[in-house]
Each structure stands twice: as structure tokens, then as C-alpha cells.
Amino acid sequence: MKKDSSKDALDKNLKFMVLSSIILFVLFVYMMLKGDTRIVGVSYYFGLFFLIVLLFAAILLRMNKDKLKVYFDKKRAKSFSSIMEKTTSPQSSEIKVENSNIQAQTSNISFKDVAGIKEVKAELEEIVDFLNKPERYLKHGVKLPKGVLLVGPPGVGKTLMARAVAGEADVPFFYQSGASFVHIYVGMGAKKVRELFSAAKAKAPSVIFIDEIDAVGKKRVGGSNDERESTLNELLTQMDGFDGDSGVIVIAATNKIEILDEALLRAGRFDRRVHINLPNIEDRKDILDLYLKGKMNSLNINELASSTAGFSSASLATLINESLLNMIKRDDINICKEDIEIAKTKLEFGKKENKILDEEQKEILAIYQASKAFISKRQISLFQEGVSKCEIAYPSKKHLIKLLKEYLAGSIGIDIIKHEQYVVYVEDLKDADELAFRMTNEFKMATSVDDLLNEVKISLRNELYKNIDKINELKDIMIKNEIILKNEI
């Protein structure tokens, strides 16, 4: 769905004045030299004016390409805003315009640019479609989602698919981390949210990425009035004070959303959330191509992939490079297996936050999901974290104690076929903990969280032992594709 962009476009076309003028020139030049009749009269010299002035014309705009790309920029702008202000009131196209120092970058990312995640791009590509063409969805009353809220671990491509979204859009991009709005001096944190929403709406259509947003959107606990708390009631304030018409989207990025204020949270404000989780196999195929396209190479790109489970977009994107130097150092110009492992190595040693797996953790993994997807008949995917909170207004007590095998599954699984006792998700012993505590003391439905939680286990441990076939099936198909669908349980 990617279009040149206008720079692009101009450039060829300026490019192809410029040939056009000089290819004209010559061919008059040479006609008139080989030509067996005599010239007459001024009509021939002036026709070789006019073409030295088209070709001075070519030359002159095309050493000035920047300026008229910010010229039918303006006038893309101001042709949005007019569709803008034939869908809104008066008072909702009137912007004031505050003194900042906060300036649009140009994007020139694409999604062909983000490899994988097909899922998400697909999501993301009805906003740029209303921002390249709002009239196609003001006409039928429909707003743009004022904020998109990208959910994921760190390094599997949050900032790369806002800026992707920007290119794709063809708009400016306003980029600020969470940190940058959080000052020693009380009021200037929220200054600057209003500086950026002002930029942003003044440059429309446009992008606003917030990388980080829990560092300043963090849960308020009352009682205090700090820089931070001050700073995030005038983002809720500024999110609250444009339309889904504007033509501004706010996309944001955390992987802490447990710890995210609920007032960011509700309709109007982040209207949509898009989980990015950690790449599966075919993810990592695609990826691994993007980044070793152009460059010599002898690997088994399906059995690389297969050996970096638990990568994300950007340890990949670290170990090609990583081999690359280990490549240079060999004086070689192929990257081949051994500089894959030394690369893998240093990723391992120097960097623990990667959750690089070998095949024994790989299976221990494996068996957690599957035993997790064989009792709550969901696809679930290699590393996928947590389990669905109830949002069922009135559950029932079967339905509770559903969500408790949910979330002991993996741990009695793993039990259950290695006879041993593994740590994977300590996420899910807490939920399970804490949804057994309210239903002994806040539901009334058992009368001691211990006797609940060994029901519970004894029950779930004979179910699974009874199906232990059936989840070592599914322990080799996550192994395999590293995600169980619905219909393969």
C-alpha cells in the first residue's frame, strides 16, 4: 500500500525536466547544423531561446527541489485542513499556535521497513489510510481513534511502527519520550505537553509518538500534587481537547500497561491497543531477510531462525550486525555460521535482559503454553505472557475456577511431564494467588485460600496427567511453529 512519497515524485520529475531539456536542445541544434536548407527568418532562433530557457528553468528548479517540497507541503496541509473545516465547527478548526522548540521530523520509514508482525501492520493501516484520505471516512461520520497505544517488550519495534505509520502517512512526526515531560520544577512538564499538542495540530495531519509513556502516565495514588501528576492531567486535558477529525493521531508505547492510569485508558483517550509481542519463527524468517538483504552470506536462514527463539526485532537486528564485525575482523566479506555464534555469545553474556532460549529451555517453554492452551482451548503463542483477567460482569464459581486452572496449568504441566518443578511465569502464581484470596474472602466461595488452590491443583493435575498425550502433541507443534492455533487442540 505504499506510495512514493512527494519528495520522490518531484525529484523524478525534475530529474526528467532536466533530461527532456537537454535532449530537446541537442536535436534542434543538430537539425539546424545538418539541416540542407537555409535558415530564414527568427522563428528557428527563437525556438532555440525558449529552449535555452527551459532548460535554465529545468536547472533552476531542480537545485531548488527542497523549497518547493515545503511549498506543496503547505499546500497539502492547507487542503486537509479544509476538509477538516467542512466536518467541524468554527471553534474546533481555531488553533493556537504556542512559542516551542519542538520541531516535525520527516519520516521515511515504511512498513515494508518493519519485517513480520503482518497482524499489526494490518491494524495500523487504517489510520494511515484516513490520513491520506480523510474525506473517504468524514463523509460517513467516522473519527480517527485519538490514540493508539502500542503494548509490547522492549525491542520488538514499537518506535519503528509509529514512524512507520508517520512515512506510510506521509505526515510529520513529533517524537517525545514519556522521561522528557518529567521536570524538577512543577509546570513545565505540562508546558510542554501543550507545546506539543499545539506543534501538532498546527502541522496537520500529523503523528504524535509518546515512547514510554509510563514514566509520566504512571497510576496516581491522591493526595500529592508533583510535577509527574500535574504533567499527566494535561496530557488526559489535551487528549480530551481535540477531535478524532483533526487529523492528529497520538500513538504511545509501554510494556507496563499493567501500571498505566486508568483514566489514559478509557474510550476517548487511548481508544485502541495494539500488543506487539516477541517474534515467532516466521517473524524471525522475515526478519532475518530484511537485514541480511544485500549482504554475502552462507547461512541456513531457517535454522537460524529456529535457534533464536526469544529474540526480539532488535536483538536480531543486533546479531547480524554483531556478525558482520565479527566478519570484518575474520578479513572476510560472507557471513558464515561461526560469526552467527560468537555473535550470539556476546548478545547472551553482555546483554541478560534477552531472553535467549537453547532447545532444553525452548521445550520447558513449550510444555508451560501447551499444558495453559490444552485447558483454556485458546491459541496461545510460545511467549505469550499472562492470562486474560475475567470480564465477564457476573462470573460464576465454575467460571473462577477455570481462570484458576488457567493460570496453574503451565507450572503442573512442566510438573507432571519432567517431574521436576520449573519457574517460567511467576506472573501467573501471583494472579492465581490473588483470585484465590477473593474468592475466599470478598466472594464468600470458599472457606480457606489453601484448601481452594489444592482443589484446584489436584483436580487440573489430574485432568492434564489423563491427557498427557494429547500436551505433548502440543508441546512438539509449539516447538515447531511456536503457536498453538484454536483448532489444533
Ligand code: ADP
Second form
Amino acid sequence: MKKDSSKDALDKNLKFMVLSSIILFVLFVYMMLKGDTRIVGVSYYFGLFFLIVLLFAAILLRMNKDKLKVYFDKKRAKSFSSIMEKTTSPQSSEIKVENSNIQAQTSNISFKDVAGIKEVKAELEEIVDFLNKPERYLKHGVKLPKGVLLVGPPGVGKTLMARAVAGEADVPFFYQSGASFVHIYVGMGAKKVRELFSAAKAKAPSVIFIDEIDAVGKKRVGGSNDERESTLNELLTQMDGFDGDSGVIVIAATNKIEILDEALLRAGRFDRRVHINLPNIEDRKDILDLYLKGKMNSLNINELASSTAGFSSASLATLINESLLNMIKRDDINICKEDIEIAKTKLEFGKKENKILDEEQKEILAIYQASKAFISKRQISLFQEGVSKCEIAYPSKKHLIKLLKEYLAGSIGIDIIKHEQYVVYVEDLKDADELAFRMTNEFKMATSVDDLLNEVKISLRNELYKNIDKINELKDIMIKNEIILKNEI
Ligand code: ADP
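Given the form predicted alone, state the structure of the form predicted together with ligand ADP.
Everything in the complex follows now, all chains and molecules, and the chain you saw is the first one.
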């Protein structure tokens, strides 16, 4: 998209230049013929000469654009390999390319095509910069993470983001889904992993993207699938086998980080993690703006963004597309509110995974998150999942109890305010159980898991009950802004 659009823009500019110079030229000749006295001095001739030179330069540049690109690409690849030769050992720079059917793709996506999720872009910008200007990092001996794990629900733009990294850096993009490594015959998946890495190294700098890595990277539970295990082992070996300066960045995507084998998350593998949540209200506005760009409509974007809480970015794209189909059916050229409503109904009934929140459901989630924000005293957005894990090297019992409270705050907060229990984030409850189990059995801080959990729940209930007005206030902020900032708690 990026290169095509820039090419289109160039062609358009060129057409404008040609047109305006023809008009100027005709005017000039006309005035000359009329013998207008205003045409005096050399400045007019100089202007005309300058115009012709400019036009000529533009045509020449346009004609050689592709050649110039090839020249610069070659120069970059050459400078990269020479830097590698200088900074890495001879063995590691030697790349053995296996015969394979794995082909690189060229990504035409840029960061401009990814709406919202600004923090995620900012996190990945460093990697783009490394791929663009490796010498800036390598001369200081800096090694970038080899693996970046994008964690988030389906349709939030993980694949799009990975393509955008490759597109921004203008490097080859190797796409594989985790499931494509899973074969019936032992060793086939591992071979494919080897081929993928060897092809990517040969084309370095490059980006490997492994979608749904859980298909191959699930936790190993004894005596299970030999083929999956050998594929995972190969993936681990390959990740270890190249240096952070090899110019290959591996990006992987998953919905659930908890089910991944810990070995994958260890230092030197996927040690950088970037969470992408469902889009918040501001992100949704940006996404809607992107998809409605250049399309006539009588929609109120603010209203539409606020009524689409729970939509993923992909569902928003589909919503606009479906609305356009309705508009065409009506034989109109203007998208109206009705088109959106019809499309929304279709989406709601079409796919089960579309968690579209009505006012009541949004309130439940808002109470859950408001209670969590109150206890953790941290900024939380409406769709943010989980609690930040324990980062302290030597946590105290007090600290761990606070963490337990953070896990349980949401459910208890809803119970207090709505006088009913709701299922929201089951993972939080599992995490609470796991922590209580460890505190009892490993850390010997309690005599029984149940007693510990009950004690924490009673104290949490009191704390939340005493501050019910504050939590209601936070809930209203959450419903309105879809985020609670630290200074609002
Ligand atoms: P994921 O990999 O997280 O499941 P994808 O990247 O495959 O999601 O997104 C599916 C589609 O949704 C994309 O091709 C794009 O059309 C749209 N999309 C997703 N996220 C965004 C975004 N942030 N901005 C614009 N479009 C998006």
C-alpha cells in the first residue's frame, strides 16, 4: 500500500507539473505574440528555463525510480553484511541456505496503515530503526532482542503490525503460521523451522513472523506429541543459534501467553513482549477515521466509537465494509447511521467471537476494572487484561497479599455493587489460586490455601465496601473515557 500510494502520488504530482507548465507555456507564448509590454527583462526567460529544467529532472527521476531503489537496497544489504563481518565471528556470519520452498514477501504496509495503538508502534520503532540503520547500533556493540512476542486477542492488528515493521524497514517478510509447522511425520516441522531461519538469514536484514505460535510453542506436558516437541526444540535451537546482530528479527503472535512453554520466554528468545489490547475509544475513533477516509458519510464518529466498545480493530474494519455494502444496496453514495446499524446486527449474530458490549455489559467490565484500579493504584484501561506480575526480587508477604487482592478486586467489586456474581476475567481467578498455592506450599507463608484466600477476600470486601463511592466514581470515569489514569484514583 505504502509504495503504491507513494507511486500514485508521484504520478499525480508529475501530471500536475506537466499540466501547469503547459498552461504557463501557452500563456507565455500568447503574451509574446500579443507583444505585451509586460514581458521584459531576462527574468521571464529565466523562469521558463527553470520550469523546463524542473520538469526534465522530475521525468528523469521518475524513469529511474526503480533503478535507484534497487541501487540503494543493494548498498544497504552490502553495508549490513560488511558490518556483520567486522562485528561477528567468522563461523556465525557463515550462512548455510537450505533448499526450501519458503519465500520472502514484500510488505507494502507502513505504520500509517495501522490506526491507534500508538504505544505499540513506539515500542517497535526501535526495531525498525535497527533494521534501517544497523551500523548505529552495531558500532556500539548493542544487540537488539531477537524475538518480540505480540500478545493480544484476535483481530487487534498483530499480523498487521509485524507487516508494518517489515514495510517500514523495507526488508523481506517471512510469514509462517504456527500450525503450518505441525505435521504428522516426526522431523518435518523441525525441517521447516530450519528452512525458515536459513532463508531469513540469507536475506538479512529481514523479519520472520510466526502467527499463532501457541500451535507449536504450547507447554510440553510429558509423553505427548513427539512431532510438536521436536519442532519446538528446533525453534529453540534456531533462536539460540543466531546473534542479536544477525539482522533477523523474529516476531511471533499469540492470544494467550500463559500456555506458552517457558523455554520460549527465556532470555535470548522472545524476551520482549508487547501487549495489544482491544482498542479503546480513542483507538476506535482512529480506526474508524482510517476506514472511512475518502468515503462520504453522515456519521457521528464520536458516537459510533463509543457504541462499539468490545469491537476488535478487525471487526471495525468489517463493520465499515458491511455498511458500504448496505449503502450500495440502497443505491446511495453516502453511508448513513442505518447502514451501520444493519451491519452491526449482522456482525453481532454472525461471529461468536465478537464480544459486543451493550451498556450493561460495559458497566460490569467498568466496575471490575475500577475496583482493580482502586486496589492497585495503577492506570488501567477498559480492555486491559491481567495484573502486572510480581517484579520484586524478594517480595514480602504484604506485597504478595496486595497482589492477591489485585487479582480478586474485580469480582468482589462487582459483587458488592451489583449484588450478583459475574464471570469476567477467569485468568485473574486462576492467578489468585496459583499465587495462594505457592504462598502456602512453597513460601510457607500460610497454613492452608483456603484460609489464606478467605482472609484476603474478607479484608478486600471491607476495603472496597468502605470506598464504594470512590469506586462508583471511577466506574463512571471508565465508562466515559475507557481508561482510569493514576491521578484519578
Ligand atoms: P491479529 O493478527 O491480531 O489477529 P490482524 O493483524 O490479522 O489481527 O488484523 C486483521 C485485519 O484487521 C487487518 O488486516 C486490518 O484490516 C484490520 N486491523 C487490525 N488492526 C488494525 C489497526 N490497528 N488499524 C487498522 N486496521 C486494523
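Superpose the two forms; the largest set of C-alphas matching within 1.5 Å is the rigid core. Positions refer to the first chain, counted from 1. Note that the structure is predicted; figures quoted are calculated from it, not measured.
S.K.: Tell me whether residue 418 is among the residues that move between these two forms (Cα shift of 2 angstroms or more, core superposed).
M.R.: Yes, shifts by 2 Å or more.
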